[in-house]
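This document opens with one chain alone, in structure tokens, the form predicted on its own.
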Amino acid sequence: MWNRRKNLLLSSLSLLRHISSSPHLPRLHPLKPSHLLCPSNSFLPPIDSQLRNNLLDLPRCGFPRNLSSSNSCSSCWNCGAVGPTSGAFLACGSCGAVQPVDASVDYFQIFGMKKMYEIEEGDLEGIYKDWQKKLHPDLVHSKSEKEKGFAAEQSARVIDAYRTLKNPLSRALYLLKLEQIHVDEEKTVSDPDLLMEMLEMREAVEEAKDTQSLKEIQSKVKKKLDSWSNSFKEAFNKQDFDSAVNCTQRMKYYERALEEITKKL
């Protein structure tokens, strides 16, 4: 009578490891020993220690441990606690440890800022130190090798993507990167009124005689460079990426006058 039930037992816990893995359901959380699995007045024998940690054997994110989902939660691989479940996991919550790079997080997910063009850059700068205070490879030299590795990886994409994120026109080209458009960043402008433009102030650069004229054309491309970046924001926004790619490379021209220039500065 009781294999019976254990089998029935068994049999219910497998069909709820298989409805736990649909998304579309509400979270689920670990069963928990209660007199409901073994009432004091029950004429059931009590449940054996392998069907009791079966039974607890769900995690918190709702998904069983032994299957794979692309929406399961990522755990530490130092002490197993449950990561975000949004967001970047760089670093463990509960011990601290680094965790491997995960490379399907995105620059944006990492400053966990919405995948946008326009950002705060004092939200930038300090989700940036506080990532560096908990991922430097020169704070984690006590750890294991290991962590070590973990954290000189983590640590190098950090920065790239501060990098990335913090310049107008490598923002702008990572966010048609991320919808799948190819900038050839090569490509020369055949716009005759650019070229035109870009050559007088190549003349005026070599032509100053002080800083302040230097500062002048510096403001006066600055300018230039703000709205030919308005200009992607606005394209981005209405998801006219031929006007897009055309923005991001007059927005090249500009930054690279404003490089010259501050050579010269």
The other form holds:
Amino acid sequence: MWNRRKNLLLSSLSLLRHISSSPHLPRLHPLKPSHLLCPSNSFLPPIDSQLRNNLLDLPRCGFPRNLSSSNSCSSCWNCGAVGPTSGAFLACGSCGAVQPVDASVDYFQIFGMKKMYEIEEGDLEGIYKDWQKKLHPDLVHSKSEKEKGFAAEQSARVIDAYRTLKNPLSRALYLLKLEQIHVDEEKTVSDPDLLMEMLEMREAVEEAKDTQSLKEIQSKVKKKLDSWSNSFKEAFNKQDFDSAVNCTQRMKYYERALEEITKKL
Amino acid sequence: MLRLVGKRLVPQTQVQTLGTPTLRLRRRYHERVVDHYNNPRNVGSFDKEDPTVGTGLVGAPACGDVMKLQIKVDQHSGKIVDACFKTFGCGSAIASSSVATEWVKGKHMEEVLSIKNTEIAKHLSLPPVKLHCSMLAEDAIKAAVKDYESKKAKNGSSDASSPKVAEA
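Mind pulling up the form predicted together with its partner chain next to the form predicted on its own we just looked at?
All chains and molecules follow, beginning with the one already shown.
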């Protein structure tokens, strides 16, 4: 009974490896092996519970190692289980072992989001916490030095990803970076209108005498930030990267002003 | 907040243990920077419309800094008789512009154009990551001179035309 299950799984895995080399992945029923083999993320995949239980019943290192070294999937160093074809393989869905950092996986993939400016910011925190439940170094203190090292790096990377994606400006700059748009950080700008506006804004913040006036300035600046944030979205979607960079520069100035206001409040 | 937020190493603080005593090395601002930050020289504003005033307004978008440097020029000698600045930015940016206003006073305009950011950075012992602040100050000086020159040219041309108007 046990061997039959194992054989069934092995044969489906080899079948899928064969199929995955072709451009179109046909849906196979009733096992739904695309989910089985390469889930879109390494949370427990949305397969029916009986199949999932079967999976979990399998002994660790039940898969022979040669099966897991396919071109598109990475495999778990601990049990050899194959990771997802796309998306982040940070912790093994089978044995829970933390995987080494793969720098080619970008922050959007870690959060299972499309690489674009508009994201569901509300979802970020939940996904972040779920990852930390698997990756946090405090949770691997009983494991090997190797795995502790992986956990420290993965955990730090997830924190970076969360912070970068949460803040609109850093998300915008990250998107530009992924598009290989290099922004010259050292360049001075001398656009008089822009600078005059920023100077007057910062002066107003400095001279504001009470909370009321500070809050008024704050809401004005937030509105401007939102409006330039939308401009960035449009420019980026049109691939007008010069305008996009210009938008991020303005957003930076507004963010600085908001930081100063927050300090004063 | 999140209980599981990982702790990141703060890069500025390094703890070295040498035998029994623990030596803490912290990256600090150089005392000159601290001095200029706490006792800034020449903070203020001149009237932009004043024909003897040149205004340089520059910004560093990467860090959201704004720097305004103004010079007051003696029209006969071409010497800078006074300077002031207003900078919104980090301590290094404030110190760089403060130093710039000190250095331009009493010099001719051609002279101040040769003030290099590397000299300002050396004077303040700025770390590499803050070199762009001194660059901002150098650009501000140049912008102020340029503004004065263009104003002078404009006023010069309007002075030339007004006698004709008077004659007409």
